[in-house]
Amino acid sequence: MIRGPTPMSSLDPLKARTEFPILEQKVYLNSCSLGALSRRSEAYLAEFLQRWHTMGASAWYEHWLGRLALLRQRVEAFLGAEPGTVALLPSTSSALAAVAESLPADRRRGRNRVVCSELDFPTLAYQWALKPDIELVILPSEDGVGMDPEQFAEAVDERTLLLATSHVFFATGFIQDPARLAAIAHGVGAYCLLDGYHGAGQVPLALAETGVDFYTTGPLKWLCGGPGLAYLYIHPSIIPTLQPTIAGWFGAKNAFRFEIRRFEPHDDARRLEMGTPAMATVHTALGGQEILEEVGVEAVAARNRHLTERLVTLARDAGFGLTTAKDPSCRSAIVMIRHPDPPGAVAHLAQEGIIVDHRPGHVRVSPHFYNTDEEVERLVEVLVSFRG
């Protein structure tokens, strides 16, 4: 059943539709809360049980862990990265935690700073407000939709430890340019680190090339896995510097020798991996990896360019309000509708066959590759009848 790397653009992004079940009963727009499930991964899933069921623990050597070799493979690519720069992990709360707790002693020297913005997701600026050592700077938006470099080009000296903020920003779809960040990040001796769990799976990367120290996603979303399970990217040149000093035995050169008195971190990014991986996730992330990969991510973006579009357009006719980036390019498939009543909204949407979701003071809708304009046309007409 387990397939090797598939070539890019090989399926039309409508005729997939055909592998996501819910399509064929629910008008499903909600895929920055969570993809949706296909019938590939499904597949995966039920392999992985049916060699649970008749192979037992001996599983593990003999498949389980090449899904996991697999798994890196695919999404390093899919990435634009190089190889062994992909570390599996539970979550970007763990990842955050292994990134912070592996920096270079030499490198924090007299580096206390760690700037973000507030339109970043919490979880990104936890980690760092927890830590006494640490000044953790929250730079304000503008406009309440993105960040302007600027800002973070002067925020940013030779205090900071790192610039930490979002590709994509989980409340308003604004895109940030990675290469950018980058180059303002290290133009003073900072990390660059970027949230990218609301990017990866609906824009297209080529981490190898923005000079991105840290880059963190995950199956949940727009890559169609499923939760449980999360990827941390690390620049190559950084891999040799880190020094792990929180560990599971997947980060473990030798794992299997079981040695206690010495921990030796593996040469790639694995080093910063944890304990047991998730393998249920592993199994429904390869078969959403998959599809994305034969659908291919240009052909994913310009889908949702033209989804995200129409909607636009259909909910400002419509007399909405939105919460947008003004230009188009800084525009994902996240879109922000205004609205005196979300969860009300929603939940009316939902008693016609409509799954979205809300943030304060929205209603957030977020095409897919595998959703028609019909959907999109019918959500804005359903929403038009619901005001609150």
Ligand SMILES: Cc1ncc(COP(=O)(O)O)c(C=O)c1O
Second form
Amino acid sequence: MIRGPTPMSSLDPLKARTEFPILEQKVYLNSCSLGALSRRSEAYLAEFLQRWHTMGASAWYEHWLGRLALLRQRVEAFLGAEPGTVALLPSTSSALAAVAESLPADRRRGRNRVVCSELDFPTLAYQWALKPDIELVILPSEDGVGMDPEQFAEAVDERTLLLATSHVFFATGFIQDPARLAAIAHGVGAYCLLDGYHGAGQVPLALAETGVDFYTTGPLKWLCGGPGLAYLYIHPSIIPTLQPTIAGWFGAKNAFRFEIRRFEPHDDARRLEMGTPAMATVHTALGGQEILEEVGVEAVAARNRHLTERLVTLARDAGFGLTTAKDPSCRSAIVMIRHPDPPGAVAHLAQEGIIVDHRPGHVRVSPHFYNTDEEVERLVEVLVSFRG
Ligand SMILES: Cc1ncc(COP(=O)(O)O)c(C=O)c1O
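What I would like now is the form predicted in complex with the ligand, since the data block earlier showed the form predicted on its own; can you produce it?
Time for the whole complex; same chain goes first.
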């Protein structure tokens, strides 16, 4: 039985643990890679499969197109975005490509620079690196953890088309200020695009107030909705100006008229959508989305701050070095613990039922609202017994 929209903050973060079966078996501290699967997502998925069994293709018209609309609507509300500003795409990479292929010619004129930072996820930069007419500027990070917004301010000018960086850096958890970055980009007439894969779902957001032009995120990680979809927010003032040069029928205003001679785009953000979306993921995403809404992103953020600080303190007290922001207000729940043998440590932790990951030189630990203090304590205790 599927519920309708739920009131905010009606579920205690720790009571929500019972929604996530993996937490009964493992100490799961890898949500920045893959958010835990909930019983709610499973129920949505079971409903999807059941309708597929019993209705076949008629499920599209009677249910699934409605599920797509519901997901868009819930994501828009969750991101603090206006209705009609979110498009669904298969991945962040494809969402970024759709943006790159839609920027209008008059805004591109005389502007051939894209500015990002070395801490961004590579997919943000790759496509620009391949475009011969674009000069990609990758700014260095002074401390290897975060960026000073002044670096962006100094790097952008009237030649800049796009300031593209992360809301939260994937490798360090460092949080950047979307409004500040948008103001910097707009000060020189450039667009601001943020990769928010590690923002939405752990950092409260009111996208409509930040001024950012584009924001990408998705259900995979902090929204506990699984792989196969990405969300692309587009500022409403920009939507009508976008001129897609790659397109698909889900982006067409009257897709079911099958008008082959003319592509008339949707009036809203859907104009950047492509083909048939991953419907199984639409369902699992609705389950995760619902739980996040019920817990409330403020409660999630408070819980994640608490767990992050606990982890940082315990790891430091145990003598580990950390690659993390000096200012705790810039930290999120991606904690990089320096270690001489990260793969060995991750394997050792796995033997003890603790799931984390490794990145060069680090054991990466990412708690989420459903984790407990005891789980974080256990992780450090076991890590202390394996120093490599
Ligand atoms: C910050 C960030 N951006 C983008 C991606 C890749 O996104 P996609 O595989 O959806 O293109 C990842 C993947 O982990 C990520 O962490």
